[in-house]
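First, one chain by itself in structure tokens, the form predicted on its own.
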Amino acid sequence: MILLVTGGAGFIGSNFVKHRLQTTDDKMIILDSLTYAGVLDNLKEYLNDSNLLIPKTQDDLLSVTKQIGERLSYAVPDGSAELKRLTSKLEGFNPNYVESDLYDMVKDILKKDKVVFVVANIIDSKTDQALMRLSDVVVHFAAESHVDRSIFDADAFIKTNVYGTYTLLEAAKNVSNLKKFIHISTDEVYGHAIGKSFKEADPLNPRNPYSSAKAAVDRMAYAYHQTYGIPIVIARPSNNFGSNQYPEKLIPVMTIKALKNEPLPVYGDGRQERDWLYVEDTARAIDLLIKSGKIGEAYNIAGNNERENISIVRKILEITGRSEKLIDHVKDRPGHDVRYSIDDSKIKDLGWVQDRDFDKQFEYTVNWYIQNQNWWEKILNKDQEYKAFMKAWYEER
């Protein structure tokens, strides 16, 4: 089976790719534009000089530079922010710049390798169409995913999450080989869960730009199934945690700040509740949906581990051996949902079981950041977009 995985260098996407490669004989096409949260190091053991590709498409006919013994640069104007970002992202790798037919090149690589990584944006319809023709199943993770960033600047969330998904669906509409298109949505599309746990048939009521964009494409995917017969299955997982999570979300941010003995910024009173789902369990649930998920249906994936944010922060301080005096209650973010909670009975009817011990997985996750400081220090030291956002967002709090 050949899977097309969008956003495969991100947190959940890369964990899914590794899980699937380790447990199946699948071949994998990974499509990722390596925006700020895409990290090639997440998949470095699967990448080599022949299977990391940058396609030259009609939209990319700009300046290209090549230095002897170094990687090929992306087709963007020299000195641009895009070139600087991708140069940093590709450090230590040697991608191939593809001027020939992408379809043929990927097809040839998959004859001898299990993985092809294509550095391109899902908005690029030509790339989408070429890769969709080769794929049995699509697992669509690619999205801007940080609520804080969506409040700060919603533009990228509309372009990537909405228009990018539309472009993928249009490509899927034009092929006959596709068996399933797993669209990764989120529990946040339901909004506040006051006194209840949402079921799949409950109304969607998103309350921030990120979740509203995800709700829009959740329903767009469903509409493309109803209208064009695309074999859509929608997954709505709860808050994921685990290794390799970009250091802007709660657990990595608080862990890193604790390790650096910096104040831990807690929104408001910290009493907001989230349901925590270990990322490898998300991967197993998607496996199940590929195998048994009913086309045209949505499935909640719960962790059944509801915790207040402040309790998560205190647990991090306990594991890292830091004082609770580092907790700094800051101004809450606008439209902050108090609680997320979903009912996962529907996927349990397919045989889904989530029986990992939360405390053990949580401690493992925090220790991963303790033991892999080189991974996150590279981001903190070299990612200018990350540093600019964190400074701008927290400066006013």
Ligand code: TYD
The other form holds:
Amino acid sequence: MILLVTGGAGFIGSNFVKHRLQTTDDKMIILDSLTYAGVLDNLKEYLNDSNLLIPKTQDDLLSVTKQIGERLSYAVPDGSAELKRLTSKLEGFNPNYVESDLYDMVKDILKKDKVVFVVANIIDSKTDQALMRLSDVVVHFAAESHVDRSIFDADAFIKTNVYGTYTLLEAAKNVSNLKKFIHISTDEVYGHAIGKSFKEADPLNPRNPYSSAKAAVDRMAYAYHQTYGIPIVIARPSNNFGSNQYPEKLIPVMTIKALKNEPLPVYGDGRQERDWLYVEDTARAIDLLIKSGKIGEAYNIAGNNERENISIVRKILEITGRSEKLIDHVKDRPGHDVRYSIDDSKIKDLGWVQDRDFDKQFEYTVNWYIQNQNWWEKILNKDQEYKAFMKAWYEER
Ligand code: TYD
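Please give the corresponding structure for the form predicted in complex with the named molecule, as opposed to the form predicted on its own shown earlier.
Now the complete complex, all chains and molecules, led by this one.
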């Protein structure tokens, strides 16, 4: 089977790609524009001098990312800076600039290799269509995912999550070979769960710019199934954790701060609850949806590990051997959802079993950041956009 995985250099995407390559004979086409959260190192063992491609439509890519960048106050000012940024994302790799037909080139590479990585934006419809014509299944992870950044500036969230998904869905209309299109949504589309666990048929009530953009395309994907017969299956996973998560999210942020003996910025009282799902379990659940998910349906993927943020932070301090005095209660996130909770009986009816020990996976994850300091230090030291956002956001708190 050939899979087209969008956002495959990101946290959940790259973990899914690795899981799939280790457990199946699939071939993978990875489509990722390498915005700040896409990290090629996540997949370095699968990349070589011939399977990393930048299509000739890169001019479009540059102009799209530039447009997105221009709206962010901390972003790069011009095209040459954007080129510089992309060059730095590709450092240590040797990409091929594709002048000829992307479709033929990818087809050729897949005759010998299991992986092709295409550096392009999902907003580039020509690229989407060429790659989709070669694929049996699409798994669409590509998205801006950090709630704090969406509160800071929602623009990129609309461009990538809404317009990007729309472009992919349009491309799917023009091909006849797709068996399934798995749209990765989120449990955040329901809004916060006060006193209940949401089921798939519950109303969507997103409460921040990120989740509202995701809710829009969750329903747009559904509409493209109803209207055009695209074989959509929607996945709504809860908060993921694991290795390679970009150091802006709760667990990596707190682990890294603890390791550096810096204050840990807990929003408000820290009593907000999240349901933590191990990233490999997300990958296994998506396997199941590829195999047995009913077309046109949405499925919750729960971790069934609901924890208050403060208890997660305390656990991190315990594992890293740091003092609780490092906990710093800071100004809360506006529109903060106090609790996420979903009912996963629908996917369980498909045969889903989640039997991992949370504490064990959690400890493994924190230790991964302890042992892979090079991975996150490179981001902390080199990613100018990341640095600027973190400074601007946390200075306000
Ligand atoms: P996050 O990892 O950003 O995921 P999401 O907002 O999508 O759930 O945040 C998880 C929880 O941790 C959320 O309630 C916000 C909180 N949080 C902090 O208290 N401090 C921080 O520095 C971060 C990044 C998150």
